[in-house]
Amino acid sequence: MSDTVLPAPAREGRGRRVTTEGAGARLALALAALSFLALFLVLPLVVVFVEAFKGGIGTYLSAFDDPDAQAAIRLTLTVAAIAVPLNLVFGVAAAWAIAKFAFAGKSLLVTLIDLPFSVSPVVSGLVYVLLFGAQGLFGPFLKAHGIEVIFALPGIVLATVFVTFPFVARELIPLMQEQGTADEEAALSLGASGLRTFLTVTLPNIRWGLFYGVLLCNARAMGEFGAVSVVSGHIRGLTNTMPLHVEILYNEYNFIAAFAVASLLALLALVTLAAKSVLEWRYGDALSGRGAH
């Protein structure tokens, strides 16, 4: 007869459910999860879609021969390639500094880079006003050297790098903290510089967290309404974004249109969720940290 003893969770957990709720009440929450999301998800989505098809194939597409609905599709593939970018290697950066380091002020670091989460990005766009607007702080020095960043390209970056900053950094943060400093101080000690180290080493370990972290970056780029509303002056054509377009298009009672350029929108936060549903299933323990050794 072994003597073998289970751990005390193992012993617990034999023959006996984690909860103890009936049959009855897990039919019920799950009833009511499923409800909240067929309310508020499923349902607006499928709107959007038979909305924008309530014409036909033809008048759906007809919606992006408009100009300005092609103009809003660029600037928005514009700001997300240049806005995601700089937040890729910001977050990067970040993410390395405070889980490989230690240094005085991380913590501070750790709590500006929440703070989008926490500012209304009415309010970041606002800010950016005062700071670059006409009469703004640097207003009078950029209008005296013909640079243009409030209702301009460069008001719209701004404003969407400050609301998307946290993704990357955010995802990666917990990754790199969880894998530690041992791979990087192994390829340090046989001779490897702090570049090849994190090229060879710290990147492919974290390659699959920063992918699903530019992806959420990604989304919300293009999404983005507050913040890009304040700064762009709704110029037809220049400074609407995908967005912004949409919300013109149905203040016009052109509810065909807006809602087929939306629904560009929502196809991809679809790729978007599929993407990440797949790197989840896929590629689990890499983006946890337990399966970087």
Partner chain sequence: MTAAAPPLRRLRRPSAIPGFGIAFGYTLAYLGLIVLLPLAALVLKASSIGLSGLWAAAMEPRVLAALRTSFGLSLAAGIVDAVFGLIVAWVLVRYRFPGRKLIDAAVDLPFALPTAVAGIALAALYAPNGWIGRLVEPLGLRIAFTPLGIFIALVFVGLPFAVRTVEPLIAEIDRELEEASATLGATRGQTLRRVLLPPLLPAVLTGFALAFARAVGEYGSVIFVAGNMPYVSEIAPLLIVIKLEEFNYAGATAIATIMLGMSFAALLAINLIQAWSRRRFGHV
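Next, give the form predicted in complex with the partner chain, keeping in mind that what was shown is the form predicted alone.
Since only the chain itself is given, any partners or molecules it might have are not part of what comes next.
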């Protein structure tokens, strides 16, 4: 069938478009979708900020004078600063091995990398307690050497690394697979070293995908609650991350302070979403690998 034989389909008839629903059905579907989204997305977000500012700006800001709140913010930043680079390096290494080479057992490896996504956060924390807790596998050894993992920073970092494990790898693997190996082979044949090829050819090709993965990884690392809650021990000022501090404040009926700290996390989510959308709109091709050629 070629286009020259068939007349173009009549699209000009405004009232009789066959590829869409009637006006009534359209309105009903749009209303259903939008009210559902308003109820489930907009309202929860709005309520956080309204509750946080209920007592005015002064009360809002005083929530951050609390040394425990400041310690929680510091701890959350510290944990993310350790966990995100670890998973960034892993993600690049895994994507390099998986996308640039053909080897046996590849799909099994990809499945295993995705595994942490299908494990409940609470279970993610539990497995580390079973390993490093007082009654855990390595518990006696750690105790004998005076090393604290559970109820201390290392445990919180490990649990965070576990739950954010796949983010960067999963963004990069399809992208680098799409880009293939032609660019790298050209650079190598022109005499560039392996490292130089990676830094000057591969890295620029994947930079937006990498940034995207790091963005999502960071948002989850700073916001993780379940896994961290299991391993943290909730020691105020010491092992309390921001989400855990929100819980403590809330359970003490200190609602304004709880929502104030929560509003920072909500702001982080909004910034993440905005950056993610901007990346998708502007660099959509570079993210899906089509723009590299």
